[in-house]
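Encoded as structure tokens, the following chain is the form predicted alone, with no partner shown.
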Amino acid sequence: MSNLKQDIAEKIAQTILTVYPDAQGLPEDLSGLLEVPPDPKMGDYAFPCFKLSRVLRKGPPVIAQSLAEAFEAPDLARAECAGGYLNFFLNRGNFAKNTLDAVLSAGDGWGAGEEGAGKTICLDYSSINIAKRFHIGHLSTTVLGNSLRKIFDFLGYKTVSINHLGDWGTQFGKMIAAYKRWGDKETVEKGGVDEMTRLYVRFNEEAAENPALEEEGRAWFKKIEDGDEEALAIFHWFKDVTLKDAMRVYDILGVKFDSYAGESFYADKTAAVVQELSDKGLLKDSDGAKVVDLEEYGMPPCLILKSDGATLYHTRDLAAALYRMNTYHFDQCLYVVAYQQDLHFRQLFKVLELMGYDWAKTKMKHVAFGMVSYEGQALSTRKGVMIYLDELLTKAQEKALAIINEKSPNLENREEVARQVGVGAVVYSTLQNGRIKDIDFRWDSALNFDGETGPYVQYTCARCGSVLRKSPDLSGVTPDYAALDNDEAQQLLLLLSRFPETVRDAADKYEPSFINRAVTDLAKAYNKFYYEHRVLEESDPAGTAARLALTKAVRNVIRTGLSLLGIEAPERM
């Protein structure tokens, strides 16, 4: 099927131009000044004739009369005027059927694209620290730059996911000092993250007396920097246990990255850096460090060298910056990363224009989302409140294992079920609200099966499963549309043929909560339509046929939703 705005949208001007033959200046695309109208009474979608009284010297009134009296699309649909607005009222039957059609041929493809073939998009998302627990903050930017892969793989585009380690430091130069003083392998090994968090502790409440270690731990972080064999063992020792241990958590999630190329990685391509901006006279001397000059483009200085010529972020991100764009040729490189550092990325950003890399202002993109707090408390690892992401997860496993076992105790597999309905609520309802919102984390609301939460849009979906494994065989029987012709029907079909146009908001937005908004709503939309109409009647075998084809198109349609969100639909439930 054609895409339905714009198929209206070229009638439109088909119409203008019979009505207007010398109308000159219209818009190329009026499709974009379609809109939906605040009550379904009012019509399918409207057309504003406001933006044409200037190009035409008419009243949009009277612009919207003539334009109503000429439109003639009956396979299409009807127009009427209402004010200054052409409204339009779909041609139900038809509606029916091409939306149906398109939707069912294309499988759990509807919305797929070609749009992104050839095209390369860079995502840097979740970047844990080694020799630290995964905890509930590095929640949204993981489940945000998951959905925005599958989102742009699925519309066509080839995508490199980084996992842009925080593993360089003097931080890492005292974890070996204290490894070497109290720990052992095998404790380790069995300990993982956690006993390695113990060393790091013990060291700072020992340094706090004896500031001797704070020396011994800056020269094993020399020797890793030298690349001695012993401190670079023991580190990447260390980046293989938090690794192991954060592979857990990703696999619960159905997480994967191309890269696991973080901050160690571009350690020595920052010298090349470093002389590139001086070479290009960027570096200033600012109390014996280095600097790049932003105060014209009014940010603070952006700090390239230490007093002590160490590295900071800011150089090894222009570095991991180069590298990517000469080795993947990216269209778009997106930091998936907390508001909190916004000013960090616009600085990266500028420097990189300073330098010469005209790319920076378009093709890179800092996509900033909220906090995270946990039932009304925020986060904070000094006061104890912290949530490790793991135990987050088997917790909303085991709840949502309660509650199958109480509302569905015959389930045959109640685990594998309560697995896919709890991590799809913590995923859910970290995508539910637009990204740049903070979000409480509420057990509560997140595995409601009533509200709007995932178990409900996961339930739904099994719903639609159940009502197609029940029906009979109807195989050569052709569906009668006309038994769509309701408005609870209408809805729903509205809804998936806008779905394509959804996806792409959602990319071009960033904003994956549109999806999630979309399956919510063919949810709630689909439960309506059940409650009202009699899906399966032995008596209207044509009409169930259509109430059938309709029910397996939504099932599909949330079932994509749903896997573009990194979020599995159970079958049963």
The other form holds:
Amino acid sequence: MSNLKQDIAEKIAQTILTVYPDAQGLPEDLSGLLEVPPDPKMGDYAFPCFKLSRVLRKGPPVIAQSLAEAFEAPDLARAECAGGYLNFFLNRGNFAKNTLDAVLSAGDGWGAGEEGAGKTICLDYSSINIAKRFHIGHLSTTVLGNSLRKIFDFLGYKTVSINHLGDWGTQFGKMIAAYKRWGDKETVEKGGVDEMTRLYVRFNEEAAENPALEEEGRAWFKKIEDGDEEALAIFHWFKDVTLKDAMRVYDILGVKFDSYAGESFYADKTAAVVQELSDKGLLKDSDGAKVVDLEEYGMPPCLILKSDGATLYHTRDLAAALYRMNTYHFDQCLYVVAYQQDLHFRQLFKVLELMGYDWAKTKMKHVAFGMVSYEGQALSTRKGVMIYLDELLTKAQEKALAIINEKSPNLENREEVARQVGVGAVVYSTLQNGRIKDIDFRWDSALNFDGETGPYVQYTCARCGSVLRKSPDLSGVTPDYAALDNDEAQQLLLLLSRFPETVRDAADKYEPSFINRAVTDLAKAYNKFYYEHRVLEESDPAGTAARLALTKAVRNVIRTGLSLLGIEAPERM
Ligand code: ARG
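What does the same protein look like in the form predicted together with ligand ARG, given that the last one was the form predicted alone?
What follows is the whole complex; the chain from before opens it.
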């Protein structure tokens, strides 16, 4: 991995000690202070001297001036002083060679690391609800979680991705009651999740008139809980039907899980949790229900048991947290869930802490994301404000196919490329903005292929591939890196050299959008380079070899970045 920043920081530290041998209390690592100047004309890196001013008891401009004069590292960079800043201009030839050597020798692993070795991260994402059709309200969690898993894998962590299915609760009793009264096997097999929803809606409508139905629903749920054969068979069948639909979506997206242990998995593990809470003196009666009082912490009580003894979402999440710790011994457990559930997770973590599990304070993390609306309206199945994922992905693939048919009618694997590009558009636009931003879903932006989009980045990557395919064999030629001594190439090299840092930032902040930015910047910079410079120049094999090396490095890194987002990069499109 290139340690350009580190190298410069070390040189600065040395220079400070030469100029100010008595200096004390300097920051340990100066690399954190290095900035990227807003305008490339001001250099490739800038070092503000304001923090040093206190330690050295001199004005920042004086310090900057004296350091600029003494800074000696011609192979690395030259320094200029500008006010209180030290601006660094990299030695372009060396920088190009070092960067390209490093990137190309990493293959598709530029930016990968081992810092996660020996550490386990559980990621709870997607976590769809049984008997509900997979809709855009679960798109963010699915693609965010998938991307985070890939990022952590890339950094050497062992990841456990968990689909914490919403498959427990009285609604399943109601659904069975409705099915027994009005449903039949064939219609459910054919209608799938939609038919289950219809049954459930009808149940609620009729129960409003006829309260005895509620009793029937409860009785069926009790049967599920007690392991009644018929009840379980119907329940599992509902689950299979839902999962079969969801799997189609996961397959198109390329999303995978290590575990589908959902809420029902913990049904037989909640009693022990309730016992433990009670043994630890944490349970309180509240109108017949059992709760953990959290008033002291400014939160409403955490409901553990209803007055009829039924467990709740929290109870099962407590059991799940303990199970995951005991099973995976995680170093982090991430919950990629909308911020509407912020209180739920704060309560959950607090209760675990009160139970004496200190790790809840440091190892559990709610990775929250913004709300999804559709053209300004809150999602609602009932009001028809809803977009289903299968529908969205189908449209995206159709659009991609239409464009491919028009622009590249001779492409061989058109259907496959259309899938990659359609998914690329949807995934990219979902991850593009910081995760906490609300998303107002709009068809035109989800299916946009121009400007800062997945397809644009994919297209640039394929363009690099086509340049490489057209190149003559220059394996015996030593690249002339002076050919890269121009602003466009240097900008690309800088972006390449910063990519490993971006991956780490994305991991630290759980922010795949940083990687969207990185691949988009690379794509734009490459297109600029491509328009201003001829890559293949017959009369100049050594320069061509350098430009090809740059092209290959860009292709590899874009491909890596896209794959960390969960987007494939077609060879040709
Ligand atoms: N199924 C829930 C929902 O759709 C999300 C579950 C998140 N994970 C968890 N362990 N609570 O809202």
